[in-house]
Amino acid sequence: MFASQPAVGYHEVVIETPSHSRHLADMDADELAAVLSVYRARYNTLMAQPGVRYVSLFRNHGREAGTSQPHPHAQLIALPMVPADVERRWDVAARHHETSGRCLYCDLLAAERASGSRCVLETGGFAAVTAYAPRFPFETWILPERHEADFGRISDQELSALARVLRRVLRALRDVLGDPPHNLVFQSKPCQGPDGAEAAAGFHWHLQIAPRTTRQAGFEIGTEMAIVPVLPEQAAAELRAALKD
């Protein structure tokens, strides 16, 4: 009735800048492209860590979106166990794998190219869509057109190319929205398990960025629904118009 297991693992900050105020979006391509490596080096070595089953790596920008201290920095938190969302993504990964033989978000970056409806920017390896089904208004993906489970194995050459689309979008959100808090969270592969192989086969790490310009209420919370003001592509329409070099 009343599970519980003692409260282990780890948590880092990653202190992005000495810049008090500095944007992601203000940096150049080279030094956001520092700044990932950093994620890559810290969340590769916590997902070695002994007893780790999951590691979350994510980014909260302005208050709304969870920051309590305003220098810019990013968060890892290594977990004993695989949160229940992460594991029901996994799962559905694996059993589309099953029926189709096909990566779920292959086939998905497949779809919304051959709509385009959703597509913002496509370059350097990396597609950036607005989701079909937002929790947010202009909440927006990135994923990388290489077929990879795990953010953990991007090569120098992808860090350079996510980070000057991470940077076009987030410069875009930015004239759109009016530098919206957001939450930037990386969505990656749980440490291996039992059925891991055909699960891997089947997702494909990838990037959310949830600007928060809506709150959850009492709908939201009593039914996990989400009311969406904003259709994916009207957003995806705006972003593409104020998109930049």
Contents of the next structure:
2 protein chains.
Amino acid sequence: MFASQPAVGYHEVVIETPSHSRHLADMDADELAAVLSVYRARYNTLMAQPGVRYVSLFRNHGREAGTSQPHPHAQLIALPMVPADVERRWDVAARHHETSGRCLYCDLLAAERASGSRCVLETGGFAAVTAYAPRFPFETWILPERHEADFGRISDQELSALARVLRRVLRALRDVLGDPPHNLVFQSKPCQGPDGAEAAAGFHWHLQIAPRTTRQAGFEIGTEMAIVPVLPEQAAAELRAALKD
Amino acid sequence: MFASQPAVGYHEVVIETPSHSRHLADMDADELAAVLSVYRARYNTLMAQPGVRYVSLFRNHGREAGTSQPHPHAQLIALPMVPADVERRWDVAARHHETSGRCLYCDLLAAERASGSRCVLETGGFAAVTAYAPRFPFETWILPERHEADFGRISDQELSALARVLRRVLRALRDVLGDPPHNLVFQSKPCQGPDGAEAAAGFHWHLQIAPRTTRQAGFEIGTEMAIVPVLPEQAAAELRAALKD
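Starting from the form predicted alone shown above, please give the structure in the form predicted together with another copy of the chain.
Time for the whole complex; same chain goes first.
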């Protein structure tokens, strides 16, 4: 029904430590910053490859989160197209920017700060909040305060600050949920393309943490709605109470 | 950010047999037809409730498919709104109907028959085909040949024929994949609503069978793309070879 397309793409695995069972949350902040700098380097390299339209950067922890290899690692998958879901999120942000002149995610950060009920942590230019409409219990987003669509443009100083925030959030999640299976998902901009350049003002990269303590069943498959038995306000309160330095 | 809405809805569990470990595939066709007739009865009752806009009818088998109670059962969840994903599928079908004058799913059936490579079984007015763009390995759809948007309008005779086809497909899946965890998902029309009535000509109910031998990991969560390591043509060939009467 569709014309076949030439298969262009890359799949890379970032092995994060020689230690087979080291938890990301147990790395010190400098070690974690060094890991994040490798993510950035490989992300930028793949984004610059001819034919690549989008790079998915993610990390799986635990069998229920899809891990097949237990040794700590992240993955990058570079695609020859922009996934429909990324395009949808991009379009929503672009529409918000067109009508309001503001970035949707900057507005989200301002609204979360004003409410406070879903705020977990805010320090060093990054904020961690539980998702307003989560797909997973305790789903938590880390957003840079600086408006930037492209994760690849994160500075060394920001990498350091992100490492500190990520480490504290991961430790709190582990304390509250008991080493839950989880995914880290970087949401960043598609490559510059015919329609990518103008809309960048509306997007804002962020890191999604998805604990996987629930399972997609028939209802979720049939409706793409999520059943989440924990309110994000409750999740944020538990995470705040578990935070350590 | 959103105004709160009154919570209207129903959740029913259909206990299908007194036997705690009876597999749907082990029921004889008459027993299975009786189970399906209960689905129809409860589906129609819930669709007629005030405030209900959509009824999700599904069945989970096995822990990886989200089953929390092992005793054989199906579920109906009646919602006060049409899920966005149902609306999207509905819109695609309505658009196809507007531009071609034909039903998208009748066209799909014709195309699958012409190709044959994804056909598993066709008998008694129902066709089973592996999904052209599957989300799960061995994802299989059962479609009635009679154009009908509403599962609730299935006749007694059709229920009998559906039971026969479903039973054979489930047994083939079990033989090929070894009692895989799976979901059954009925895709049927939303209730009559302000915009529901006119578009019904474009929709066509069907039953999706989703084996759950893979897991959603970070790539899938970040892109909503599915990694499916088995071609649907290969899956159909294996299921055809495993079919029994």
